[in-house]
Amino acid sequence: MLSNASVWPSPPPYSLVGKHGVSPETRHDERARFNFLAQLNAHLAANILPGNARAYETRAKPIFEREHQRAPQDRHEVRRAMLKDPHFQMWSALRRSSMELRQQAGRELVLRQLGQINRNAAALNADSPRLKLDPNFEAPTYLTKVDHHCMPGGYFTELAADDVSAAANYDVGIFATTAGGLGRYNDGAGHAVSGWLKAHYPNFKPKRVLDLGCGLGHSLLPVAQAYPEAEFVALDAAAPLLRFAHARAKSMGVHNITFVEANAENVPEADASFDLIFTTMFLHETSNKAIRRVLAETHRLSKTGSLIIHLEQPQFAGLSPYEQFMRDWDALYNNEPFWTGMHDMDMDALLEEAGFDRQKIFIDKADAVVDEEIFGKPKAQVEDYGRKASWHLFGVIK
């Protein structure tokens, strides 16, 4: 069932997506595909997704109650009931297909110009002391064995020497999945972090900052630009992402970041060496067992009085079984195997276990900040259960 009027803002055209030194070139038809996918995802969020709640209340839940003489008690029972409903089947299939189409569209255009993209990145990265790759580093198998976000080969596959194709594919296609909701440079989460810091700690002036799981640097650059006098260390386990991230940052005039290939469970930095440590959508991408070691590392690495911030989607605790079910979609259908376990965890307890004082833990929310000249004024948006540009922010003061 369609609503009478869309409440999701119309996505901007792909032609307005920001360019940098390692941006893949796009042809007319390639941009048209991304425009179609952005419009499709906006339509699914605004007009098709709300029908799932109606389907649950009017069909799936009553059927379950007749069969079991009670309402569904957790998200797993909600899922078993909803898997039989045609509306959920349609929405879920379309959402999964949109992700696969995005990956196929991005991969096709990147492979068409693979050599040039890699040469552009290599030229920017040449002999830079700001890019520290370890030829002997072995990424954890819990990362290398998963094609996250349905991307063929994941973030670790290298098709050529000094390859950045995995990162280029992600960079060129994220606009379509988020319908432009992360802004011109897909950096809305970074602006959310820097905006939150400026609002709550206006006099905060960190000297050293650590970004764990920096990926392509989308979320990193706005924070580095907000504190230009600080020294940033950006860590990731995927060399293709780091090559791309360094080249992207350099081409955009950001020079206060050192990109390091390493495991966030064992960071090659001294104790108490950072004033700010942050992650953006990182914890749900790593092993549920590894999270404890990652949090212990943040305790070891942070100075007394420093800030540790994590940006994620809300934890499941306190949410209704239906909302938990909807928020769990990515774990089941978008190759996010650690999503479920991470969002079930008691993060306060884990931070305390890592050595932090529970009384110094904070919880808030943070919204993306985008360029209004291009994207217009923020409009009311339906909840997209994981893709809306609004996050659950939690952390601790050491």
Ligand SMILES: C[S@@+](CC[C@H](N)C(=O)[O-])C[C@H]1O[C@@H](n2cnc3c(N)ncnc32)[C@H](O)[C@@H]1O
Given for the second form:
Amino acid sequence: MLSNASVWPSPPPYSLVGKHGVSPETRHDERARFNFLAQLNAHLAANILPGNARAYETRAKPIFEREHQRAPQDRHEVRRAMLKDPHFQMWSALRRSSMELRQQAGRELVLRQLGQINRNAAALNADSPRLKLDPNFEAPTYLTKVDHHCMPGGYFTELAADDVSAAANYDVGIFATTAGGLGRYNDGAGHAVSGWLKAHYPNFKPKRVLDLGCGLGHSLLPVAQAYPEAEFVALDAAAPLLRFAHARAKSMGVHNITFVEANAENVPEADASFDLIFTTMFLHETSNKAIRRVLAETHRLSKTGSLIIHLEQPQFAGLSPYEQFMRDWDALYNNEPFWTGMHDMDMDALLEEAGFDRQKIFIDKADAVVDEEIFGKPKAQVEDYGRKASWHLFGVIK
Ligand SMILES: C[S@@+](CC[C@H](N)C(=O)[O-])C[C@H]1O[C@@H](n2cnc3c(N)ncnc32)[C@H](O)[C@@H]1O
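Could you please show the structure of the form predicted together with the ligand, as a counterpart to the form predicted alone just displayed?
To see the whole picture, the full complex is given below, headed by that same chain.
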């Protein structure tokens, strides 16, 4: 098969992206740029990416085998072989460039209206008991020292008082990077989690729920809406994201969440105080030491019988050296320094080390659930190593 275009849905137009109370305004040319980037990302995934496997099998691997009289044995050897291949060089450069372009496109339009976006957020956040920021909080350096996924200034840069520009940029551009794969409100992962919970635990009625590393609340809101009687605590280390997340949730009519600025390694909540703790696309942004502390916190904070759920891209164990090499791309070229470290870990061993019973660990798959009126019925997507809106959902019952 030369192309995967038939199974990769064409991204919907940017004009269909869901709006809320802190959405940046976009002009015609800005929407056109995001449309171009969404189409470019879909084209890269459907038509250019598959050429890497052919380049490996027909060029890079035979060359390696001639030189070493054996096949590449791990992702490092695959990388050494592939770095010289022109097809991989082209795909990798385009994928990196599309991310840089998205970030700069988002930053430009956010800076143009910085004052207005910050005023919109401030009006929604004023005197709210549901936004708990700590002016003395110090975020961990594994977060502050990195511009994750090439975000200019990372999660923490503040250009004005009560700034939300980092979050506004993240929000306005993620649709382009995912080619719409997370849905209208970029909340397909949250719907995947709430759908999984309803399917597997139809009678579950959590009273208190904790989301660690909530970010802008994209994945949080569908879970909070699925359990309107429950009290949610959403924790993140980045104040600009929390201001935005609180304002966004309020403007979307979701009122059962308290947003807290704190470190997930040291959560300011009592022992055994949550029935459900979940994380989405979070563990890979911590660190080798921090992930152990975070998992230990989930053990301390949960009750006997509580559910702990994590959503991430698949672990590397059991994947071919070629697939591991492809999945390593985000660590090397997308400013995700702990990406491969985390995906290489033995999660069962880590959960056991954190105090959980190995027998009560589970793992499943979860695909993004997106708005059918825009995207149509879900089709099988091609693999886009690290980008596909399809995850491993794993966790444990305490
Ligand atoms: C990729 S984002 C995912 C956000 C959100 N869960 C989602 O699904 O859209 C990861 C988030 O984890 C947060 N984070 C990473 N390490 C943290 C820590 N130690 N304590 C609190 N938040 C942390 C980052 O600030 C960032 O907002």
